[in-house]
Amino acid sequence: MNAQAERSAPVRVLVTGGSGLVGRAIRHVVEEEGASKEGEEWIFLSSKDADLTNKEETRAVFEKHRPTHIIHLAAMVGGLFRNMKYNLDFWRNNVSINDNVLQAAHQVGVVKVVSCLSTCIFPDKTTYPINETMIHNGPPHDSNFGYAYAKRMIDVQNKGYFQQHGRCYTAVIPTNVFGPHDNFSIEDGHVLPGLIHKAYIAQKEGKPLVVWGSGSPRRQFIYSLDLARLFLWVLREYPEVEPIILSVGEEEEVSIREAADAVVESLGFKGEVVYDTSKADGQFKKTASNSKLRRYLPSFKFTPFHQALKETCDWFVANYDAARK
């Protein structure tokens, strides 16, 4: 089960959705941080090396890069409202290239697969904090039922691929995730990359700020950076095929009014913020608990919140023109 055990031979390492938020920070953290370990050749891929959807494609370029463990970050994603309007063709493509990748990875003989989910895969009905024994104990929120219902199917083909295979593919479930080269579209992506943009062009045209729905939605944020340090750890440590939940602590949760205003702060924003309660709040609450992960890694330290979205704000300005929006 362990990983560590068979590592003696090179170890090649692909990362499928390379090129986007989670893609890149690992990128960063393996080359300007120096995290790669002797005997480790990376391989990010971006959406041009091959279509994921695709059976071929997908199998094509695992057999031609051949690795022996994968980061699987490639899928549809959205923000609430793209989300609400394409149910369908989150659940199809995401299945889709779920499948494709799992299967295509036990074909050439990968070792490990660590597979990225979302807490918006858990029940809407449930009791807080949510942990990982409880992903399939009732349905998704309705708002993005596609998406949730395509991602828990990776949890139920990692139990089959351990119990007919003996696979050790894995999967990791990050709470709301922002950073640098995050995709900031104000139509389309998530909650903090938006207020960001939204903010930027607010300030530039001396208008207020405007925050979709009451602010109260509350969420815990988790820095990009940091979630790629914890992706290496799983990837090479982490030994079971249960999921495990990679978040700040219950007691990091912040309001959506609270991260607007976090925002405010960072972008030096001086203007008024309106909350326009005719869009929707989504979920209210995800809380997720980090027990599992604390046990695992007392002494992580998550780079605190203000800092990240400083950061965050700092490289978005500076990256304007070129950063997805």
Ligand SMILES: NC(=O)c1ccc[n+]([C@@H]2O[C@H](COP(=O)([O-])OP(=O)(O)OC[C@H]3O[C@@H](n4cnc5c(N)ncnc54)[C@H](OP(=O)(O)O)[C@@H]3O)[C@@H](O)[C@H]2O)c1
Contents of the next structure:
Amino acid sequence: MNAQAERSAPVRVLVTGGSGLVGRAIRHVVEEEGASKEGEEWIFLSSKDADLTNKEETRAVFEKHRPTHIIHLAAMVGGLFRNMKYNLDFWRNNVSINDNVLQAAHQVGVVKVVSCLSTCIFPDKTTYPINETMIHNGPPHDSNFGYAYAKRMIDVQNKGYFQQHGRCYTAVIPTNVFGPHDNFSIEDGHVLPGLIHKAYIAQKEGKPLVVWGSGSPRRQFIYSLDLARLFLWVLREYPEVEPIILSVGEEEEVSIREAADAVVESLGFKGEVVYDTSKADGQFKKTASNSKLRRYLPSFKFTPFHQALKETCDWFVANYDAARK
Ligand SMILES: NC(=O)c1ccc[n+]([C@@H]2O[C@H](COP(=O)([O-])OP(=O)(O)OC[C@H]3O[C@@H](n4cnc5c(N)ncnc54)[C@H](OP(=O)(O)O)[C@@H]3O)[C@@H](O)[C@H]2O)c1
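Got the form predicted alone; any chance of the form predicted together with the named molecule too?
Up next: the whole complex, starting with the chain shown before.
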């Protein structure tokens, strides 16, 4: 296609998982921050539009919208404790969703797919920092083997679509994501939204904030709106099939204790903070390198952690009744 034709070709971006934490952030960036380009049409799907574990429903929703580009976010997602309980469901649901989405994309002629992996799918025993070449180098942590292996297979499939069909289907690898519209469930959610919810309740009831685990594991957190801006860049400009880690730098890693302190500060929590060491810690750390991202985008500015956390806490307090929890 020549440059003129390429410029005028319609671009229809279908976002699976458009109602989730990351999907809502992409929607915000596209619709509220004016990041949509002329000629682009954006469609955000939720599970109400199609159950993507179902091949026929997936195919039908792709036929209906005839997208040219896909951001594939839909997945069974959860924190450590939900993963430990339902490894089989995480494996089966996510393998089905990913196979249905990638194959339907291929069948309707989608030119680019950006899927979403996670740094928690890397080998448990590894050297640090983790980089993009290490995904398949050994078994993942036992707590989330179902989710991890299902996600790894996206990378295998992307290579296959490129090798057999020349498709540019790629994937990003974010670290722990947080922001407005997260799942703030204490039992099933990720560590930060869970802590925010617990601190909010402890504050209201005048009780101590009980943090699960020792507080010593370390994590890199990425604000959902920063991730959304990076997703748009990957969709439009990142040329590789090989995945790319989307993360703040290694020096930005914080312990769960530091994260809990930041939540306490953001919510103005005045009570006692205690650590329940009878609960599991999960993987001690999964420090990821963002040097590949930095080679492409040396000057991208991440929102400072405390600012992003404050915005998230403010959103949760203002939207307490409607928030997922
Ligand atoms: N959150 C993190 O810390 C994190 C970190 C790294 C990577 N990721 C990845 O980022 C992506 C988005 O995660 P998120 O945190 O935004 O998740 P989320 O808030 O739980 O949203 C999940 C999305 O997937 C949709 N979905 C789930 N099952 C579906 C099904 N069977 N058919 C159709 N849609 C389905 C949900 O639709 P409904 O709203 O209708 O249920 C929702 O839109 C996922 O691929 C996840 O693995 C997340």
